[in-house]
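Shown next as structure tokens: one chain only, the form predicted alone.
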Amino acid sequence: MPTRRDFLSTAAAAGAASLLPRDAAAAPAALPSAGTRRARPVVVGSSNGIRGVKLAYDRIAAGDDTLDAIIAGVNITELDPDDQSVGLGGLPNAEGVVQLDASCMHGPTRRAGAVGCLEDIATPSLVAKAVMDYTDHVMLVGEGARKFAIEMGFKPQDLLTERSRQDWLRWKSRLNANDAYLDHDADVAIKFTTGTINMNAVNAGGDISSVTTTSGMAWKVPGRVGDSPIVGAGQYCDNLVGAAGSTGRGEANIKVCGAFLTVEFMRQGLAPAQAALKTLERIVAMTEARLLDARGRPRFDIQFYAVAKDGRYGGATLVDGASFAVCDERGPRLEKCVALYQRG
């Protein structure tokens, strides 16, 4: 297994370019910008993307396409074996297999790509972009997605690190014949994550892109797909309006098409943070009773991150305490999400 330093240095130095097929330069060219109004360049995303937003912003400032830039940003996390929520080293499904999901959208060309239940390929975000660039489809899943990735030049590898394997064995050792998938275990010694990284960007010309990538819910039923690879749920962008994406409980987001809904609220004139809060209100309204506490609040959490075409941005969460990553001319930093509910 290559070292963490090997992976991080490769991602930081070459970004996505080193993992693209040889003929990547032949990818379809972008359409002209949707408008000539100048915007304030900014990259926003989930807090685990704090390293990536800086790389993405620097690449945008150097003239790179917004989607190429943010995919290079999320590649840092995908290729980090010490991050157990995305890509290499992600926590596996119930059978000990790491299955990855991702989707992306490119505002200028109005194109999208996605992969679901992808195995053995550490950078599903790049495979999603390859689906967008080289096929007439939007989503490939399972063995078909894996075969496509290998045909495109991506190298398969074992994504289950020893650390994640030990965590899976520890979780598995607690199972018994009476366990069911809807059971909940409050034992904090057993790791659990819905880990995901989302990133959205706008450049000075007002062109927008979005990407979301994940290893999904830890110990999930094999074949489970969350919101990350679903265009309109895990991420969405409209080059006339803005972009949005999410992390957290994907099943809750799928039912409201949360990223699309957030962008639509921005289209109606709401600022990014307020648009995300309105989407969270819709999620609460659509949450089934078994997942609500005595006060009618969801027992889970979920966050949305959004950027408008003019460079305004924001993040929102169900429960106070979450932060999000942002990088603009002031540099990379974490900012606090606005919250629908206060903790306690």
The other form holds:
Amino acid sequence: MPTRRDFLSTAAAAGAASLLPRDAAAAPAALPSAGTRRARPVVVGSSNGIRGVKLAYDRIAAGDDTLDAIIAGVNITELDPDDQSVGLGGLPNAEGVVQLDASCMHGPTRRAGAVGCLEDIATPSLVAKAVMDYTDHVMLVGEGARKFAIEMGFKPQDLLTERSRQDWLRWKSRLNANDAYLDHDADVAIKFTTGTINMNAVNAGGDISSVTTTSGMAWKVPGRVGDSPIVGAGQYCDNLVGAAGSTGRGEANIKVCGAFLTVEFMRQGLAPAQAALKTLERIVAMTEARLLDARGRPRFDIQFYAVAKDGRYGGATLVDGASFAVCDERGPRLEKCVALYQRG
Ligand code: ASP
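Now show me the form predicted together with aspartic acid (ASP); what you just gave was the form predicted alone.
Zooming out: every chain and molecule, the one shown earlier first.
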């Protein structure tokens, strides 16, 4: 395993201009797979990761590490200025500042890394992996995370695109003396917009990884951290069982440790989609009254995506209609999530 000093001198030699300073060769060697069974390789994630699941699957088929492959998959969207849910171009907080969250887990080596409230770096998924690879910690936040990333060779840049700045101005212009963060009724689309990518993969050897990256809830209180960088909520991976991750209202997920819970339900024998559905039931049971409608259904949406060690996979959503991205030997496609509630 290269030391952090090795990494820094490589990064310096490569020039600090690289957005993606690490390469797979620099990754610490994986421990032998904990698994014995052969698996069906598959990559599963949120629907906005449709381009990424194909790239990740192809890389896994070519022999890449599962975590490097899925991080390369989410990097596509993190670096896309037209996508307003993650990375460059993500919607900002209440002060117009883009603050990003991400976390990842590497099954074979049982390691995790995370960043919260990271500013100026377009690829928080890679910074989370750098925390995992080069520190004795699991999570860095705020200015410390930013300093660490720059020290590791990531290039700082202004992540607020003109389109996201205009949306933020539009949101601000609708604020009035009566507005409060808990006012969810008026113009929800402008008030709270969300978006995230989660991706999970298993390879033919049964090794598993997971990653989640986001710009979080739009117009959030500066400093707000959602579920995405919380290991066990935004994503979780156990190389003996499977992996899971989430998109949607992070505040609801954090309270049930949803990704961890989904993996635990799989450990107890449930198939991935059923495990994810059972986690959604727990979320409903833990939802405070102000967020329930007249029928007792949550007024927010949330999804879970899961993959089992043998390659079975699934996605679940609260309200029917959501899909998830999957890529296996049949190619990339969107499949329907199982739902707790029918629409209407
Ligand atoms: N889960 C993300 C968060 O709460 C947002 C989203 O997925 O839409 O930060």
